[in-house]
Structures are given as C-alpha cells and as structure tokens.
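Only one chain comes next, encoded as structure tokens, the form predicted alone.
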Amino acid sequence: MRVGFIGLGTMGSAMAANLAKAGFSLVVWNRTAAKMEPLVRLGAKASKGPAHVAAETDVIITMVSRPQDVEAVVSGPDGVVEGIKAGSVLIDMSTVSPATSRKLAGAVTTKQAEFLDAPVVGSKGPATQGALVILVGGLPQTVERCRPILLAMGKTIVHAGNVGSGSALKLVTNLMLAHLMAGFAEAVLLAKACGLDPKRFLEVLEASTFPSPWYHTKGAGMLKGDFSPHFALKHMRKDLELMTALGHDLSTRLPITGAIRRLFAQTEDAGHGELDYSAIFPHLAGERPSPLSR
C-alpha cells in the first residue's frame, strides 16, 4: 500500500520516518516545507498539498495539532477530500473530539472512502522508537487492512469500537495523565516545603503498589529542571478543553478536570505553552522554567 502522511511535527515526523524505514512507499506534506526534507532523504516523495497526497496514495494519515487544523486539511480547499479515491482509507491520528472524528468520516464517505480515528498514547520518545499505543475507532475490517501500517508506528493497537471511539478513549487517557501530572507536581512541591528530598518521594513511589516508568522518566526530568518539550503544555491544555466540552455534551460532571484545566490555562497564559506539560510544576512553585533543557 502507498501511504501518505500529512503533518510532520514532533510526533508526525518520527511516525512518518518509521513508515519509511519499514519500507512503505511514502508521500508526505507539511505546511512548513523544510520539515519534509528529512523524510525525502529517507526515500519519501514531497507532495504539493493534501489533495495531491490523497490522489497518489491508498492510505492517508493526518497528524496535526488542533481540530480546526485537521478539518481544514481534510475538508478545506485542496484538502484530502478533493483528491481521495474510492476504496482509500483516511486515518486521522490527531487528538480531536469524537464529534470531529465522525465529521471527518462523513466527509470521506461521500467519496466512497473509509475512515479510522487512531490517536496515540506516547510522546516523542515512543514515537521515535515505534513504541506508541494506538487507539482505533472504525470498522474491524478497515483496522485489519491497516494493521501493518499501524504496527510500523506502534507496539500496541487497541480497537476501541466504532468511529469516534478511538478519539474518546484518547481523551479519557489524557484526562488521567493530566491528573497524574497535577497530583505529582503538588506532591513534590509539598515534599520540598516539608524539607524532604523529593528523590526520597520517588523511591517510595517506585517501591509502592503503583510503580510506573512515568515517575522515573518524567519525575527525574522535573527534579532536574528539564522542561524541554516531549508533549507540549499547549497541546495538553487543548486536550483538557476537549475533555471539558465532551463532559458537558454528555452531562458528565468533571469538577477536578475543570480545576486542572484552569491550572494548565494559567501556565500557558504565563508564556510556557511551548514547554513540556510538566512545566506546571515550576509554575505552581512561582518559578519561571527555562525554555531549554538544562
């Protein structure tokens, strides 16, 4: 299958590179043309735009930051819908709302094409290593058809259900991740206020009934003052806005998530949106994190 990849940011560029290394015939496009050059060196073809990508490939992957961006890339002028062929598949791997996923599916269905929403769990490291967890919504036969492509980018594929289910599961997962970060940041802040060495806190967590590699990797970076972006804070804030809106639409109360959403909004508004989402920690402490890894 010929694969198209649209959106070569921190995650997308690593994911597309793994497809190229796996031997797929790859066509790429990004608004910033320079980001296509590393993929071209790996054998990919640079395209003129989303419609051209769709016209030249059998499976088109979109990986962009915001719901309005993916809608523009898919349904806007020179979008995927203009070029997609009957029988092709659009896989949107962006983090969007279930409603947006269903809207995108409807758009490509008018061209007799198929759709999967397949957002990922994992940041820069797992994306580079091809070790992402991919959460998929769509028809089982479409998932199976695209499984070799997905396995080139991730180690685990979870078929969540119909179209929109992958996006819903991603928001649920990121909700827990945001809570984990907020709770961990406050716990470390309190430990330091008590005069404790936060490393002892990490020791306790690793020896507890709920150890996690997350504490070791993310926690160690936070204690070193390293807030270089693996998952940018602005993206987590966007996801929290999507979670809150989804809860409202489903009449589901999410009061703690609402408080955490405000914390992330305050941190981004303070100028830290491009840093890692762990930058809420120095913001809570009243410190200004460095924009660079220390």
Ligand code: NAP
The other form holds:
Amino acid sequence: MRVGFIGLGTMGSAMAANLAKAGFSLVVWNRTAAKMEPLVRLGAKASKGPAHVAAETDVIITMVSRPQDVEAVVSGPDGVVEGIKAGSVLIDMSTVSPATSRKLAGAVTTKQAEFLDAPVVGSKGPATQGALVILVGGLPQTVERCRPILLAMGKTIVHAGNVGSGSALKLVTNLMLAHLMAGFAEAVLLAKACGLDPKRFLEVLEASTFPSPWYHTKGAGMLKGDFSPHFALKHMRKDLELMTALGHDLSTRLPITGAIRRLFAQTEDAGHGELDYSAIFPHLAGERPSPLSR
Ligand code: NAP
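The form predicted together with the ligand is what I want next, because the block you gave corresponds to the form predicted alone; please supply it.
All chains and molecules follow, beginning with the one already shown.
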C-alpha cells in the first residue's frame, strides 16, 4: 500500500518518519514546504498538494490542527477529495469533533472511498518511538485493512466504534488530561506558596496509588521554567472548546471543564498559545514565561 501523509508538524513529522522507517512507500505534503525535507531524506516523495497526494496513494493520512484546517485540506480547493480514488482510505488523525469526522467521511464517500477517524494519545516522545495509543472510529474491515499502517505509528489500537467514535473517545481522554494539568499546576503553586519543596510533592505522587512519569516530566519543566512545546497550549484550548461544545450538544453538564477552558483561553489570549500546555502554571502564578523557554 502506498501511503500519503499530510501535515508534518510536531506529531505528523515523527509519525510519517516511522512509516518511512517501516518501509511504506510514502508521499508527503506540508503547507510549509521546508518541513518535507527530513522526510524526503528518509525516502519519501514530496508532493505538490493534498489532491496530488490522494491521487498517488491508497491510504491518505491527515494530521493537521483544527477542524477547519482538516476540512480545508480534505474538502477545499486542491483538497484530498479532488484526487482520492474509489477504494482508497482517508485516515484523519487530528483531534477534531465527532461531527467533523462524520462530515469528512461523507465527503470521501462521494468518491466511493472509505474513512477512519484515528486521533492519538501520546505526545512528541511516544510519536517518535512509535508508541502512540490510536483511537479509531470506522468500519471493522477498514480498521483491519489499515492496521499494519497504524501499528507502524502506535503500540495500542483501540477500535471505539463507528465513524466519530475515535474523535469522541479522544475528547473524553483529553478532558481528563486538561483536568490533570490544571490540578497539578494549582497543587505545585500551593506547595510553593506553603514554602514546601515541590520535589517532596512529586515524591508523594510517586508513592501514591496514582504515580505517573507524566508528573515528573511536566513537573521538571514547570520548576525549570521550560515550556518548549510538546503539546501546544493552543491545541489543548481548541480541544477544550470542542469538548465543551460536545457536552452542550449532548446536554451533558461539564462545569469544571468550563472553568479549565477559561483558564486555557486566558493563557492563550495572554500570548502563550505556542508554548506547551503546562504554561498555565506561570500564568496562574502571575508570571510571564521566560522568552528563553519559547
Ligand atoms: P503542530 O505542530 O501545530 O502542526 C500542525 C500541522 O498542521 C502543521 O504541519 C501545519 O502546517 C498543518 N496545518 C495547520 N493548519 C493547516 C491548514 N489550514 N492547511 C494546511 N496545513 C495546516 O500540531 P501537532 O502538535 O502536530 O498536532 C496535530 C494534531 O494532533 C492537532 O489536532 C493536535 O490537537 C493533535 N494532537 C497533538 C498532540 C501533541 O502532543 N502535540 C498529541 C495528540 C494529538 P505548517 O507547518 O505549514 O504550519
């Protein structure tokens, strides 16, 4: 199977590199052309645009930012739909709403192509190691057809249900992650205000019933003032907007998520959207992240 990859940002560049290393014949496209160069060095072909990628491959993966960005590369001028062939599969791995996934599926179905939503859990490190957790929505036979491709990028494939279910499960998972980050940042802040060494707090977490390497990685960054992006704050803010809207549509009350959404929105509006999502910590502390940490 020839594989196309559209969107070579923090995640897409690492995921596409793993496909190339696994031996898939790869065609790539990125809006900022320079980001295609490392993939070309790994043997991929650089394409002229999404429609060309789709015309030359059997499975097309999109990994871009927001719902409107995926819709632009799929359904816009020179988009995937213009080039996709009958029987091909579009796999969107961006974090979007279930409604967007269903819309994308509808768009490729007009060309007798198939669709999977397959957003991922795990950041830059797991993407580089091919250790992502991939949450898939779509027909079982389409999932099976694409499994070898997904396994080149992830260690665990969770088939959540029909189209849109992967996106729904991803938003549920990121709701938990946003709450964890907000709680962790406030706890470290209070520990510091009490005159405690935050490292003692990390020791307590380690010895508790809910230890995780995540606290150490994010805690170390907070204490050093290093907010270089693994998962950009603007993307978590986008996810919080998507989960809040989903809760509203489904008449499900998410009051704590609403408060966390406002915190992320304020931090992005203060100009820190490109930093890691842990940058809510200096924002809560009333500090500006150091320019060196950008
Ligand atoms: P990123 O580093 O910001 O990269 C975004 C990519 O999308 C870039 O290649 C960008 O192209 C492209 N793009 C954005 N808008 C576009 C448009 N309108 N047309 C064409 N290309 C466009 O983002 P990322 O961290 O890789 O995340 C990608 C997706 O995965 C997001 O939905 C995010 O929420 C999700 N995600 C991220 C993580 C993480 O830890 N980073 C983890 C799980 C899921 P340019 O290079 O030209 O800007």
